[in-house]
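Shown here is one chain on its own, the form predicted alone, set out as structure tokens.
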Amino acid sequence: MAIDELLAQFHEIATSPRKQLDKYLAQGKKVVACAPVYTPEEIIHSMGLVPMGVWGAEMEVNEAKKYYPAFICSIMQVVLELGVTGQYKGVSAIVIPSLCDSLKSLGQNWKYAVPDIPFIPMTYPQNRKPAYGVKYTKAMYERVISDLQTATGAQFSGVALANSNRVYNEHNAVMREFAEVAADHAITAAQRNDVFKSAWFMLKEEHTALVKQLIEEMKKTPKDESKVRVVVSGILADSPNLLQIFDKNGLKIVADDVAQESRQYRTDVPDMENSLDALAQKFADMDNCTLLYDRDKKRVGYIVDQAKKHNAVGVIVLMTKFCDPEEFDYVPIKRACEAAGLRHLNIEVDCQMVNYEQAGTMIQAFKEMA
């Protein structure tokens, strides 16, 4: 298949989750929602159910605001607006995690707002990599397992979820692989995001073998070196109106922080005896994500390293507004990348916002900056 034919596909299905949704329930599966960030979506995967992620949409907020104030993520309130309007009407349960306040409020606030869909709360530890909090952990984790068999009557095996983690340890591999790639071929931060996003709403052994076929169509074209090369950092990067401003620029995203994409495929459950162990200590294995514990800002220093690596002229951060983890992480990275002689720049993003006019100001003067 054709890299414009794999492209287009790719976008239909980022485009479509609803469509998406209706191709497996039609199939005799179950869905179970998945609510950012880090939801053990290998669970899901190994009890023969279909993890969906939901990350919002571009959308105004009407009944949602009924349950939150106007100060708050809008990611939340976009996700608990779609519950509440029949969006993921079909889906078996929702997962949501509570990594942030913000995400503590979703999973309470959908119990009322959406009680056709059950909520299954997945509580993590803040001090997760001593033992303890694996421990931790894991017992949230059978909760999670326990609760999945309420909602959807599936059962759990250990060695169904030794296989999931394989599956989706590959996944990582390749998603990995294709961001490489991507780095130095002809293809725009839209055609980029839509590789990402389509990846939440597919089984993940049909979206690896998707990315393959990319990765082996890209890597016969010639590099692409003609662009501005740059980082991006945040939680999302999914409005098309700015992407757009990026690819009118000429600007190339080679590598990003960014939780919807790269962030997701950075760590690999190890190889243990026991699969739940290990996918606990994946956990615990995880870093440089502002919703993660870190007293040190490690991953002030992965972004910089990330630029450096790709030799990206500077570090764009999408910071999703209301977002306090990201905000609070801002000013050390502004600090590192002018220690380190890169450009930098903040743009503030919601999932309301449909005008980035000053946006579009903002990344024409980031590109012609000496």
Given for the second form:
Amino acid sequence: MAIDELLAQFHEIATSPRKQLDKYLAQGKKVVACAPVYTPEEIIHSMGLVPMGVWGAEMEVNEAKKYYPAFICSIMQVVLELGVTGQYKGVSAIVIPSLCDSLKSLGQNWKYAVPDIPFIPMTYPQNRKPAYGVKYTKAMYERVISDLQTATGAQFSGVALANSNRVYNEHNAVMREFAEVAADHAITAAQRNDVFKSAWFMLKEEHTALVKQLIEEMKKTPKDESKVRVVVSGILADSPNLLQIFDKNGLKIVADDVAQESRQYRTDVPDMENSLDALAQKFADMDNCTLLYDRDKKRVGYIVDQAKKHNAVGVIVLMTKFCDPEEFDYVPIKRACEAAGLRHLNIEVDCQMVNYEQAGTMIQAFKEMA
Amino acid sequence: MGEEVKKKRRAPDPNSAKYKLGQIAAKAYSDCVEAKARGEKIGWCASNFPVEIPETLGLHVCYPENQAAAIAARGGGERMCSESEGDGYSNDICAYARISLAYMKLKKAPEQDMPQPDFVLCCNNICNCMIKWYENIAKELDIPMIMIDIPFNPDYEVSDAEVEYIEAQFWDAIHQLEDITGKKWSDERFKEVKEISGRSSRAWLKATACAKYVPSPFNGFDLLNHMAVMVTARGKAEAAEAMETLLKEYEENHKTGKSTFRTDEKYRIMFEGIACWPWLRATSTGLKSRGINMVTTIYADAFGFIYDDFKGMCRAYARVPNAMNLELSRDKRIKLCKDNHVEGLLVHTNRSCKLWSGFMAEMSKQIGQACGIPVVSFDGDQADPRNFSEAQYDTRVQGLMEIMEANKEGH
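Since the one above is the form predicted alone, can you give the form predicted in complex with its partner chain too?
Now the full complex is given, and it begins with the chain already shown.
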């Protein structure tokens, strides 16, 4: 398939999750919704279920206002809105981790707002690295397994999980490779996002196959060296209107620290005898994320290193409005960029954003910085 | 210009609970200052960090949340918040955190000073915002951070897996602190602290339960001040003694028909949320002028830390407000409303606290239904004065009063 055709396919999938859901349901599969930021998709996949990401959408919120005050992040508000208004009809359950304060309340509200889709909590430990933390992660995975069995009737097996762990590791590797290829070859910011976003609405083995094809085709194209190279950081970077501004200004995303994108693919499941132990160890090994306890603020250094490694001129933080963990990290990121001689920019975004003029002006000014 | 006539304030009775509690709160700061001057390492501590740990180890700690509340109540909230905002912190971030981060930088505030920390003790059983706030302090000051993670519990009961996880962290924290400070854990001393903490807790629970009397022998706003001692000093013998004095006074008030709510108690409400410290007088007067006594809050239940052993302590810290699911949070409040003959619920939608406000709408609706009482909310903030409108508060409280009045008349 030609690059354009492949990219059109990613775009189609990224923009029509309901169609994907209906497709899997028509195949007789059961689908489990996965709320941000980390859900044990490998477990869901291994039980023969289809994990699908729910990260909100650009839309007005009405029904969710009955549950949430205005100052809760719009991703939670929209996920709840979509649930209340029946957009997830057909989904067998939703797994919601409690990695931030707003996610904690999403699970509690969900039980009453969307009673027909069972809420499965995933409680991750913040002290995830010591042995006692890994043990707790495993215990919580076992609880998810038990809840999934109740909600869907599907069964768990360690052998199947070992296989799913491999499927996910391969997908991780392919997505990491894609990010690198996309840094040097022609692809718009919106197209790059389509590739990442579509991963949430497909079985990973299907997505891997498609991304592999894209990588092969892209490698055949000449290097794209005419753009202003930037690293993007944030929870989401999927607003078409915003990404258009990147392209309009000749900005190229050469690496990302976006929760919905590369943060998902940095850490693999290690090779261990027990597949559930291995999955728990994966969580222990994860780092460089605002939602994971990070005394040393390693994430800040990681972002700067990514910018240097990819020869970027600076870092653009797309700050999800009302996301306080990210807001806390912004100050050290800003200072580290200044110390490293990198440009930096903070643009506040949310799912109800309608006016992009200010963002456009800021990006233009960023581009023109000496 | 006429001479100002000042009301003479009565000298406080040194035997009163109010005096004793005030002294304990003030002493926590002066003890820290003195310890620091002696060359001891002192810490900044999250409000629901297991206080038994520093107390048993003989460490002096002070509480940034308490300091931020004091700064806000004395008028410095906006100045300190703006300072942090100038450094790039969003005005969306918890105002306690913004004040604290500003204090870390400025190192002084006329409203309430405290010494700079040599380590921080973080516990996220109240919110994950604590983690980010303390990470930033630890990194900026290059000091150790002791992190105890008590996850939000989506279930009604605390699981054995969670207790095991918490217990391992408590011991990890103890060992880290032994290494940092050179002080040693003693099981004997822990036993004493546990017993004192139990004494304080029992007295607190009984004192706050005196709201069952009609009229209540106390103004519920008292609890907002007294709870600081329960948070920070309940393991100290003087705190237990002061709480027992408080209980005695409330019982005595009931017998003699007195109350610290110094007007006719026409209505009884539960107040939900952290106080609006910058607007304490306005929020209190808005109720008192209408004869509304805030007889109870979840704090009445929250600081009853009664347990038998170390494991029991771990379990207790997993059952604090903001770590509990909606159903347990709801049922505890329903009990308080019913036990204390509450006629209305006033909810502070606190701009600083996403977790407390995040499922409050659904929970307070369920409480209202279960208790047959009206629920009214107002927008405010625990420490940033810019997020509160006196006019809105007044209108909402008036509305609540009118429904309570109609209910009394049987409409």
